[in-house]
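Presented below, as C-alpha cells, is a lone chain in the form predicted alone.
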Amino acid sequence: MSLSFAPETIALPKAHFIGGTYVEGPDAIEVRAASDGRALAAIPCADAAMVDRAVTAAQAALRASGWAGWQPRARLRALYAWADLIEGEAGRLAQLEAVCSSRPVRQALEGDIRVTAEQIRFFAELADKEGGDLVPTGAGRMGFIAAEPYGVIGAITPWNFPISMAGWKLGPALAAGNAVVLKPSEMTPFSTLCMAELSVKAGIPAGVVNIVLGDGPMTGAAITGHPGIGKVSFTGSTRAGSAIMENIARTGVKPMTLELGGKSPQVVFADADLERAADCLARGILPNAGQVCVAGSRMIVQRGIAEALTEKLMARFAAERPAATWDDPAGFSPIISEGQLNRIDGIVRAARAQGGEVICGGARFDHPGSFYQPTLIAGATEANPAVTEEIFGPVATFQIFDTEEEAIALAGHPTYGLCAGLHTRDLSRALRMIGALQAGTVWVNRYGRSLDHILPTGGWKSSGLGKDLGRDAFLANRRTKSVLIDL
C-alpha cells in the first residue's frame, strides 16, 4: 500500500505545549518543507518569559503528581503506554515527520517511529533496575549512595531525526523521574508536539513533558540559562554546543550532555569483504543525504583495493534518485534547506579548488527542491576542507593508504572523535585499530547503530560530552547523594 500523501492535507500542531495544553504565541518563524521549499506553517518563538512558564509548569507538575516518587513500575507502565500510543499513531507521526524534514514517510513509519517507541520501552525498564548503593563503612555506621532525579531537564533536539532524537532525550529523563522542557528544531517541530500530546493520553502527568518552540539564540539560550533547569541535554553541531557551554558557564554551573559534530573515518583494509565494505561505506553517507552526525564521510582505503572499491561506490552513488519525502516509494532525501545546500556546494567547490578531484556528483540534482547529488572526492589532502569540515551532506572523501600506521594517521582528526568504521578479516589488526582510533564508537565490518539500545553513544574531543542511549543515559539523568549515619 502506498504511503504517499499531500502535504496540504495534514493538520499541523503549531503552538507550544505547556502543562498539558497548547499555548498560542505570535507567529515568528516560518516552517518550510525540505522537499520543495513550500511554506507549511508559522510557529511562535518562545522568549525567556515563555520558557519560564514552561519550567514553572514542569516544577508544579512534579510537585502535584509526585512523578519522581511514583513506584518505579508505575512509571514504567506509563512509559510503556506512551510507547504503545506512539506505535498506534505511527501513520500520523510519520506524516508529521516527513512533511517538513528530510525523512521519507516510509522510512519514518517503518524505522524512526518504531525505534523511538522501543527506545522508550528500553529506558522504562531501567526505572526499577537502577538505584543507589549500600556501601561498606566502619562499625556503628551506615553509608549509602542515594540516586535522585535532577528535577527539570532542559533538552534541545536537531532537525535531522526529529522524533527519534526527542525519544533519546525524553525516555531516560522521564524514566529517571524528571520532568522535561524540550525545544525541537524550529525547522521540524510537528512530530515532537504530537509525541507530547500522546504522553498525557498515556497517563504521564500533564506538565511533565513540555515543548517550547523557537530558535537557538532566544529560546535555546533561555532554556540552558534558566536557573530552574537542573541539567541540559543537547544534540547538534559542535559550534552550537560550544555556545551552550558558554551560556551555562555565564548563567550558572549545571551538568550537560552534548552529542555534537563528527567527521568519521571508515578504514578499509585489503583483506575486507569488498562487496560488504562497499555497502557499509555507502550506508555511512547516503541515508538521509548524509545529514547524520555519525556519517562515515572519510573513506580511507588500502591501495590494492582502491580502484575496485571506487567503482562499486560510484555505481551505488549514481543509482540514487531524489523524491519528495511525502512520496512512496522513497527516494534520495532532500537537503533540509536551500541555505544548507549552498553551504554543501560551497565546500565542494572549495575542495575542488584546493586540489580535490570530484569523481562523481558535485552538483545539485536537476530536480525541484533542495537535492544534492551523492559526491565522492578523491585526492584531497588532510588540509582540504572536504576532509576537515563537517559538511552534513552526501559528500565523502576517498583517501588511499599503504600501511596500518598510515591508516591510523589518516583516520585521526584534530577536532572530531564521534565514530569510526573498520573493515578487515584480521582479528588482531581489528583489536589494534580499535585501540588506536580516537572515537567514542567503533564499528567493525558494519557501519551504523543496531537496535541494541544498551550501547551508549557519544563522542570524544569536540564531538561531545557524556552519553546518549544505554544505561549511561539513564544514569546521566540522576544525581547522587552520599549519606553517612552514625547508629
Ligand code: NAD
The other form holds:
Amino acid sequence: MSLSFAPETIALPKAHFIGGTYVEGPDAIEVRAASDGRALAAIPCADAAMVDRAVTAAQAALRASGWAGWQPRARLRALYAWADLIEGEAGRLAQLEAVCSSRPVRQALEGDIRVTAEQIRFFAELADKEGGDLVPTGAGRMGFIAAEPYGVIGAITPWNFPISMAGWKLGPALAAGNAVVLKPSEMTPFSTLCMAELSVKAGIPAGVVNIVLGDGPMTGAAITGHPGIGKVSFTGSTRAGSAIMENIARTGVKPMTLELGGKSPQVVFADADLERAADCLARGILPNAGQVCVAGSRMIVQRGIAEALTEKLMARFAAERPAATWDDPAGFSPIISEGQLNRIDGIVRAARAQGGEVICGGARFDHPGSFYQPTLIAGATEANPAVTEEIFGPVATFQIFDTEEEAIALAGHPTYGLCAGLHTRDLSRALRMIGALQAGTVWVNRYGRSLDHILPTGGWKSSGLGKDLGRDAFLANRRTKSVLIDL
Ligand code: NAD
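Having seen the form predicted alone, can you show the form predicted in complex with the ligand?
Expanding to the full complex; the earlier chain stays at the top.
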C-alpha cells in the first residue's frame, strides 16, 4: 500500500506541551517543508518565562506523582505502554515526521518509529536492573553508593532524525525516574509533540514530559541556563555544543551529555569484499542525503581497488532520484533548507578551487525543492575543506593510500572523532586498526548502527561528551550519593 500523502491534509500540533496540555504562544517561527520549502505552520518561541513554566510544571509533576519513587516495574510498564502507543500511532507520527524533515515517510514508519519504540522498551527494562553498590569499608562502618535521578533533565534535539533523537533523550531519562523539558529543533517540532501527548495517554504522569518550542539562542539557552535543570542532554552541532558549554559555565555548573558533529572515515583495504565495501560506502553517505551525524563522508581506499570502487560508487550515486518526503516509494532526500543547500554547494566549490576533482555530482538537482546531487570528490588534500568540514550533505571525499600507516594518518581528523568504518578480511589488521582509530565507535565490515541498543554511541574529541544509547545512557541520567554509616 502506498504511504504517499498530501502535506496540506495533515493536522499539525504547534504549541508548547507543558504539564500535559498544549500552551499557546504568539507565532514566532515559520516551519517549512524541506521537500519544497512551503510554509507549514508558525510556532511560538519560548522565552525564559515559558521555559521556567515548563521546569516548574516538571518539578510539580515529580512531587505530585512521586514518579522517581514509583515501583521500578510500574515505570517500566508505563514506558512499555508508551512504546506500544507510539507504534500504534506510527502512521500519524510518520506523516508528522516526513512533512517537515528530510525523512521519507516510509523510512520514518518502518525504521525510525519502530526502532524508537524498541529503544524506549530497552531503557524501560533497565529501570529495575541497575541499582547502587554496597562497598567494602573498615569494621564498624557500612558504606553504600545510592543512585538517584537528577530531577528535571533539559534535552535539546536536532532536525535530522527528530523522533529518534527525542527517543534517545526521553527513554533513559524517564526510565531512571527523571522528568524532562525537551526542545526539539525549530525546523521539525511536530512528531516530538505527538510523542509527548502519547506519553500522557500511556499513563506517564502529566508534566513528566514537557516540550517547549523555540530556537537555540533564546529557548535553548534558557533551558541550559535554568537552575532547576539538573542535567543537560544535547544532540546537535559542535558549534552549538560549545555555546551550551559556555552558557552552562556562565550560569552555574551542571553536568551535560553532548552528542556532536563528525567527519567520519571509512577505510577500505584491498582484501575487503568489494561489493560489500561499495555498499557500505554508499549507504554511509546517501541515506537522508548525508544529513547524518555518523555519515561516512571520508572514503579512504587502498590503491589497488580504487578504480573499481569509484566505478561502483559513481553508478550508485548517479542512480539516485529526488522525491518529496511525502512520496512513496521514497526517493533521494531533500536538504533541510535552502540555506543549508547553499552552504553545501559553497564547500563543494571551495573544495574544487583548492584542487579537489568533482568526479560525480557537484550541483543541485534539476528538480523543484532543495535537492543536492550525491557528490564524490577525488584528489583532495588533507587541508581541503571537503576533507576537514562537516558538510552535512551528500558529499564524500575519496582519498587513496598505499600502506596501513598512511591509512591511519588519513583516517585521523584534527578535531572530530565520532565513528569510523573499516573494511578488511585480515583479522590481525582489523584489530590493529581498531586500536589506532580515534573514534567513539568503529564498525568493521559494516557501516551504521544495528538493533543492538546495548552499544552506547558518542564521540571522542570535539564530537562529544558522554554517551547516548546503551546502559551508559541510563546511568548518565542518574547521579550517585556516597553514604557512610557508623554502626
Ligand atoms: P544545531 O546545533 O544547529 O541545532 C541542534 C539543536 O540545538 C536545535 O534544537 C537548536 O535549536 C539548538 N541550539 C542551537 N544553538 C543553541 C544554543 N546556543 N543553545 C541551546 N540550544 C541551541 O544542529 P542541527 O543543524 O539541528 O543538526 C545537525 C548537527 O547535529 C550536525 O552537526 C550533526 O552531526 C549533529 N548530530 C549529532 C548526532 C550524534 O549522535 N552525535 C546525532 C544527530 C545530529
